[in-house]
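The data below hold one chain only, encoded as structure tokens and taken in the form predicted alone.
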Amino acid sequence: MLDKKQLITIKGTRDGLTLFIDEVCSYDLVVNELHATIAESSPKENEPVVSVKVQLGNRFLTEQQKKELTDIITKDHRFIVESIESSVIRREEALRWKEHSDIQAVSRVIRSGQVLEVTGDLLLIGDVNPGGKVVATGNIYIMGNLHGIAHAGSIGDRQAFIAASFMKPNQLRIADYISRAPDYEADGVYMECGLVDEEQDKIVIDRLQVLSHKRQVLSGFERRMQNG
């Protein structure tokens, strides 16, 4: 007879536990399954407690599955759950990834008075007027002169940059930093950055050039301004 396929595999990290999770079998195969495995495991009354990574594959559980999972794992147990990850995501947070990772190009002045606001990244060729603004929720790159106001990473993310052929703005806003034009002239031949600096807790502004040492993601767009 052969041996019944083990639905749970325990593998020890210098962190704790990470509990690899079948993701053919049925939820409920893994519910019995994990009973078993979680109570075997445990540890005793005067051990540390242990963190937990539950590792799902290509297996997507709802929250209210998650939540039981966890409930197990961690009930009369010394167990902690610190993240239950998933290759797979619903289609509806795939729209919304895709929506606020895409880039808008949009070729047009923008004005005294004028906002233009997109979801993900910005492309402008144009400029933006003193009195103009421009705001996105992830970086912001302006084929032209920067003069106006420019806010990117408008929902919160401090990872957003902003890029200008010309940069002598009335305003830079990086999610919740605010910065004034730099105090020197630039000479327009450079693109250039503004980028929040975590150790100086302040928006500084550089050659586009040093995104990718101070940056770990960067789009295909600005990886083709950099090398072209």
Contents of the next structure:
Amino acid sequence: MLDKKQLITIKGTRDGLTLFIDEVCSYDLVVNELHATIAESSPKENEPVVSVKVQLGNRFLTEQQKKELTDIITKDHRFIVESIESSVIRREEALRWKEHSDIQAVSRVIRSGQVLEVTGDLLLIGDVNPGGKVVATGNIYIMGNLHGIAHAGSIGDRQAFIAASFMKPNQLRIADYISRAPDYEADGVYMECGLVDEEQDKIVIDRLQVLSHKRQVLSGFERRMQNG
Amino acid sequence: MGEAIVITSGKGGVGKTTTSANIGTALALMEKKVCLIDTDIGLRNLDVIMGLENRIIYDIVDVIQERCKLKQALIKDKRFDYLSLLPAAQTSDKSAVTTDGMKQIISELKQEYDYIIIDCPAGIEQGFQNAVAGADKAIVVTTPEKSSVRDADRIIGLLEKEDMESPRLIINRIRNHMMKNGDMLEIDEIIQVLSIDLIGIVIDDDEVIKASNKGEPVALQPNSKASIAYRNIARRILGETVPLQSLEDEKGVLYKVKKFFGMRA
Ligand SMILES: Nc1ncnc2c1ncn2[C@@H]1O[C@H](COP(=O)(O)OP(=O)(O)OP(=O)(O)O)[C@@H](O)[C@H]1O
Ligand SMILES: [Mg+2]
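Form predicted together with the partner chain, following the form predicted alone:
Complete assembly follows, chain above in first position.
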């Protein structure tokens, strides 16, 4: 083969190098070529270590393949791999991602002894009766009466909150915080929300309006993009 | 083809057996063919309230274990030709009854009777599962107490998983003076929490206990308040629109409740 196409292109930036890897050739070719490229361009002993970003384009690599590439690049301890980026992800990963950022709308009554668990935000159109429980990894919005237990941010998101048309809950839980109803007979509240107050280090109940400046209600999707 | 209705509650002692006996009797008064089934194995009561205790020869476990034919185990009522009772077993092991056994019995009874009324035991265990297995519809009984309403809610949740229409509610043992003082849950409040249709309310009436002790269900009496309430429930089961009877001779408590009936199609 005469005019062999360049499979790996190197670009220098202020923060280090970026390796652009051809996205259509076979993986074995990439490995071969990478050995050569690294040998050629490795910094000398007395030069500082360089950080490398790898750009895969539309190529999908398994975790094992990523590790193999990383090993090749860092073999002589002259490079460190900062990131390996690809514009494609697996279907399952995408679904999981979508689930975590989705809002699940459910329309029914959650009765005593029943538990409704969702991934992402929960929009419940209906009541949570005493002894019933709703759990979401994101926020919980209840268009109805919350008498039972609501647990938002169930896998640890302390920014999550619980909003309800009416609430007189047995318990509110956000991430690892728990607050329960007082022992005396108290009135419920209309159009309020429960959220973690960092200063007081506990769950507080406030008017729904505070959400607009304390939480970015509508950017729940972005928030979870950041959290991965 | 008849219809099977299970009477259930979750909590014990709220009036399932009393309700079963009286709805059955009231339907019989309206010339329907009715069969009552007692599924409370080991704690049978329905025969006593119906005054049929002495006539029992075979019971439901005998039928399931094929010691007798279904027809042989049915006890004919003293007063009505087409009112029968299939009694529970008093001694046998509870595990003798199965959901399949129940379904079989009920489908056989449906050939002959218009209504099969199933008295359910308290609790949510196997006895409950058996009682609801063959039912087409359910009536949930509660009293105006928090714990009773809570258990009714639990039961409604379990019934929703069954293949039947949304259950209907009876609020039993209402005491008007307590309701007025706010010492009991309001009817509106109960309906709002349980969010199912109300099919009737029954006041707490000493006549009910007296009648049960005599083995003459209160529904047989012409004028007592509880009797009228049970007969109204039977009429609603038949599809008639019957307004709620007021508890006292003034509006008050029940005024608001009426609109729940208005909302039903
Ligand atoms: N409306 C009423 N007024 C007065 N007493 C009532 C009324 N309804 C039921 N009772 C009484 O309450 C008691 C319990 O009723 P019943 O046996 O029907 O309850 P149950 O739900 O079948 O109980 P179990 O769970 O033990 O089967 C009985 O003594 C009965 O007479
Ligand atoms: Mg009973």
